[in-house]
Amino acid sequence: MSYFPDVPKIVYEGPTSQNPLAFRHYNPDEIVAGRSMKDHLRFAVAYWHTFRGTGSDPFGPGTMLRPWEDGTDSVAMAQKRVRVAFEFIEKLGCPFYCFHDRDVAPEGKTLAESHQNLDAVVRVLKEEQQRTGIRLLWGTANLFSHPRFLHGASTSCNADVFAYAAAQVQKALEVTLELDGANYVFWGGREGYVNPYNTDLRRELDHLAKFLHMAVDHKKKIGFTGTFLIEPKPHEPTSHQYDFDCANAMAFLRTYGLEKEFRFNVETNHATLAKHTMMHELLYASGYGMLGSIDANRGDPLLGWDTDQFPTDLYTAAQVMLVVLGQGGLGAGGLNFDAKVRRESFEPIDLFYAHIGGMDAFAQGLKIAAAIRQDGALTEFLQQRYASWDNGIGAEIEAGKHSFETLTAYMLQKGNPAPNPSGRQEMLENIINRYL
């Protein structure tokens, strides 16, 4: 049975195509910078938004038309939904998908029943993976939706909730291994605080670190070789999240001796909520060898919350791919469309339009970034701007050959610093525009 009978497999038709159900720029087999587009971009579909999103918002209930849904949250419906999802992903041509445990299987009345429900759905996920060749980019556990997590999960004031969260992550991690997932993500959905008066902040951070150490121990015990990823977010749903941004999360990991066990899954909308650009967050993560994967979406600059819209901005896509190409790719990571169609785009066909647009945008961004790098348009300028550090006093400082005293003697003899070079910001922005 087909759940999208009127949609053919989405194929590349080129930039002149007027077909809304075709790629104009994403050609999976096209070689760019020595690698196929498919291998560069490693697109993934987000199960929670694409197949569980209802279109609800703070001002009204869901609007989505999903004819395959029967209105229940049963295991049978969850298994049917897997068939729907894999037909969609296969027709779209995405090589990966991502999920939370509670996206794919319903919560049971007890932890044991929840585990049983998940196992029943995982059997179908395995069947569909084997049938299609589609892989799991990463799995994770939903530790934020159920009322038990109202005070957080690993940072809860309730030790039993900490224990429940540990059991849920153990199961989710084991399922990710069973499905040959490439990574496992930790997003601190409610790991933060709303009111500092009722919060023992240092104790909660200690508990979060203890939880992550337990996860690392279990990962090694079961032989999971995938990457552990932290997904920073500054606030929402709490006023302050403990994994505020990449810099904050890096400091946390180093403080607790976890920096060798994790990398970052960076999301565009989370970067903007932290008052950063996506390029800033990616450069920070990449600079420390910590960029592992990316949630590809965008926010609405006129709204103050995490709108998770599909990415269509070519500047952002090109900036993302400049950083990714600069570090030689994402390895086991990828570009996950952690994005949802708008409340007004409620028909199933809109799911295809949204993903096609995002995939085309990043295909263009990849080609733009590759051309910029091939021409050396930024590299040459950076080399010139930092030339004073390549020899003379700059090279000596970097080599650790100076102290405040020797540098004071150097400047007393020289008198004044050499003139500063111009930053050429406007010229560089003009250069980037040539490629778009």
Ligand code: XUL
Given for the second form:
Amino acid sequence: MSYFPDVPKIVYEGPTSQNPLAFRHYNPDEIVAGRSMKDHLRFAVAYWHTFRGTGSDPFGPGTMLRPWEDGTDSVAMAQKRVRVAFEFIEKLGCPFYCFHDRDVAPEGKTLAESHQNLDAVVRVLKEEQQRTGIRLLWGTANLFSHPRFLHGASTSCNADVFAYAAAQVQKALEVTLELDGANYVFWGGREGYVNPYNTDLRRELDHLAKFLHMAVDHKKKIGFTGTFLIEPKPHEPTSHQYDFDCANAMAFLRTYGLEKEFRFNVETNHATLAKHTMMHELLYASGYGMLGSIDANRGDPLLGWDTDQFPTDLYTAAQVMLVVLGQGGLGAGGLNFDAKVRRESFEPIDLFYAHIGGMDAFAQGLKIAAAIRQDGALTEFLQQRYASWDNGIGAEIEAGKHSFETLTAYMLQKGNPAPNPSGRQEMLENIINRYL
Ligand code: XUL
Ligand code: CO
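Structure of the form predicted together with D-xylulose, given the form predicted on its own:
Next comes the full complex, this chain leading.
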């Protein structure tokens, strides 16, 4: 039984191919900068968008044609959907997928029933993983859709909701371990606030930290060795999300002694919502050894919300890959397409076009970044720009050999600083464009 009978296995046909169901750049086994494309990019399909997205928006209901759906939210339908998903991921040639507990299995009437539903679907996920060799990049828990989480989960004013969320994360973590997941993600969901008059901000942050400490304890207890990832986002659904951006989340983790237990899953559209570029967020995370994984998508420059579009912008893809190559790869992380097809792209085949486009954009971004790095186009300039720190007074300051007083003496004797070099911004941007 095939759910995509008209779609062949997607293969690499090279840059001159006119076939919209082929890769023009993603050639999994091709070696770039000493490693196969497949190993550099570690692409993942996001189960929630690709198999649960309906196309609804605040102005109208869903539009997606999904002929395999029977209109129910039953366990049987959830199990069948797993078969559909794995046929899709296998035909696409994508090595990983990611899920929330409630995307893959329906919520039950009680917590116990929800756990049972999840177990019933996990059995099929496991079977399909074994059949296809497709792996779980990360699992996570949906602590934001159900009305019980309307005040947040671990930051709720209702202690029972904290307890419920703990039970849900314990289960999601155990299921991720059972499916040999490489990471586990914490996106803040409704952890944040809208109204300062009804919110005890400090108390909520203390609770969030307590929750994450419990998660770390449980991780160690069950022997899950994957990476814990925090996914920062500045706004939406709340006005003030507690994990605003990488810098904010770092401060939080350090304040509560959690910094050694977490890294970041950085998402493009979240970076832009924080009025950062993706490259800034990645450089920040990477600079502190905290870049673990990436949610690859993009926003719409004309719309101020999280549109989660498929990433097709080569410039951004090249910048992302520059940072990833700069830190020697993503390790156990990967590039997860946390992206949904547009409401107007409602046919199943559009799911293929969307993912092929994203994979090709990042394959091209990888090749561009590797070429820039190989030529040393930026590194030489960067080294030169900071040369004053390599010896003399700069090296002495870095080595901790100076104080305000010794520097005053130095400057009084010298009179004026050495002249500044040009930043050469335009020249550097032109150099980057040579590779595009
Ligand atoms: C929400 C978002 C989530 C996380 C997983 O903006 O990005 O889908 O990636 O909970
Ligand atoms: Co995301």
